[in-house]
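Here we start with a single chain on its own, the form predicted on its own, put down as structure tokens.
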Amino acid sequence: MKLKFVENIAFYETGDGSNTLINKTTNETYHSKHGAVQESQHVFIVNGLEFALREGHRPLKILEVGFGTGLNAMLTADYHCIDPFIYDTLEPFLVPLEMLQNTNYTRYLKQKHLKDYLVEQYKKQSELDLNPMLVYLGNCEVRIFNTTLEDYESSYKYDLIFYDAFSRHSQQEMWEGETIKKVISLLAEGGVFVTYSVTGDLKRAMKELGLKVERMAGAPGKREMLRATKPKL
């Protein structure tokens, strides 16, 4: 089965100067309009990755729901470059290579080569029509699955989940009970789930599944974000 790519997208400059993509059909951006990089850093790196590492999760297994432009994967590899770790990421509609090539994220990375590595390997893997694509960013093994969360199956239980789905406005089903139940089934005991959004349905679903839920200050321009931890049995 051939890889599926998104259509009708364009670049959008966000408030911190970093760019993102906007779907011109739904008018939905891939990151916060207030700042793509600052949102990813705040939600997924500071309150997700750093927290999980402090909790002692090594070596890490990470699942990202919503690969998009690859920003979260690059920031993760840039931050956590010492220990080898696994990074699985889901994207039902991949971003075309030319869009990935022209993001301006290199200026925000300490390891400037990471974006070039991502683009080069993404190009080769997509030409071979491989699913998952296998990309190496330093010690980070990134597997990009061209599939939905609903259809995804894994033998892994993940220590950290980045939930970076589109907003409830355009993907309501991604924030409701059955979908949340599916993603939490992939979380290891003691594992951490982080997302940029807080909704009533999401909080209720998390609590019903027995997770400890924290509402935290959001990235600039957003009031709140959510972090949830699965108890150790």
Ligand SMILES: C[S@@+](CC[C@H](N)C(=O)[O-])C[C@H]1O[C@@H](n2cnc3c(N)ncnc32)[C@H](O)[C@@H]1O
The other form holds:
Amino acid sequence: MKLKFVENIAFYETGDGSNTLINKTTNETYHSKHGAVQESQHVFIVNGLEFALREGHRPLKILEVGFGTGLNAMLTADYHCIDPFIYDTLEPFLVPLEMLQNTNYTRYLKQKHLKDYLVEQYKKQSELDLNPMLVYLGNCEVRIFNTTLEDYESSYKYDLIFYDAFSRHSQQEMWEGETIKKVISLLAEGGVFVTYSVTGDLKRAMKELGLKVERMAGAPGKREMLRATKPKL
Ligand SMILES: C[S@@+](CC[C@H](N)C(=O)[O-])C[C@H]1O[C@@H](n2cnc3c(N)ncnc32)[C@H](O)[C@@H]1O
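Now show me the form predicted together with the named molecule; what you just gave was the form predicted on its own.
Let us now look at the entire complex, which starts with that chain.
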């Protein structure tokens, strides 16, 4: 089996000084142009990870849709927590090693070595053509599946889902109907779903699936974000 990598991407400097990638075919950036690190911290760490830990989920099983540069995974591993995390992440078009290596994210991490660890293990595992790649980042066991959400099958139900797909302007199908049903089928009872965007279709789909939906203040430069919780039966 051959791992699939993305082509035609370049670096893009965002408003907070952290860089991201831009897909030159679709013109979509991997993070907010207002600030990549700022957005990930606000949406996924503060309103996702911290909230789920406060709700008492331990050890936490996280699913990320869209691994990209690995920023969310590194920020999660960098978060001080003595309990281990399981972090499964889906990426149909892996970022090539040279790009992953040249992000400037080390400066935003308290544990500076995390980025080097990621790069070293990503290199080894991709040379071996392993799918999933298995990467240890501190107390976080990260499995990177080179697949789409649509094709992903798992026996796990996750306590926390980071939904970090490209926006509906380039990937409308990720924000409606069957795809949302699929991702929510992977969420445990009492589990938490967070994403950087709020659309009418998304809110409707979530409510139809019985989730409690909260619109929250977005990351700097964005009005809103969404958090949804699956009821405990
Ligand atoms: C907004 S970027 C994610 C940024 C990433 N979380 C990071 O920290 O760098 C969206 C990612 O979703 C991936 N993607 C595209 N289609 C997908 C699908 N059907 N299922 C899962 N991921 C997908 C893209 O290749 C891209 O890497």
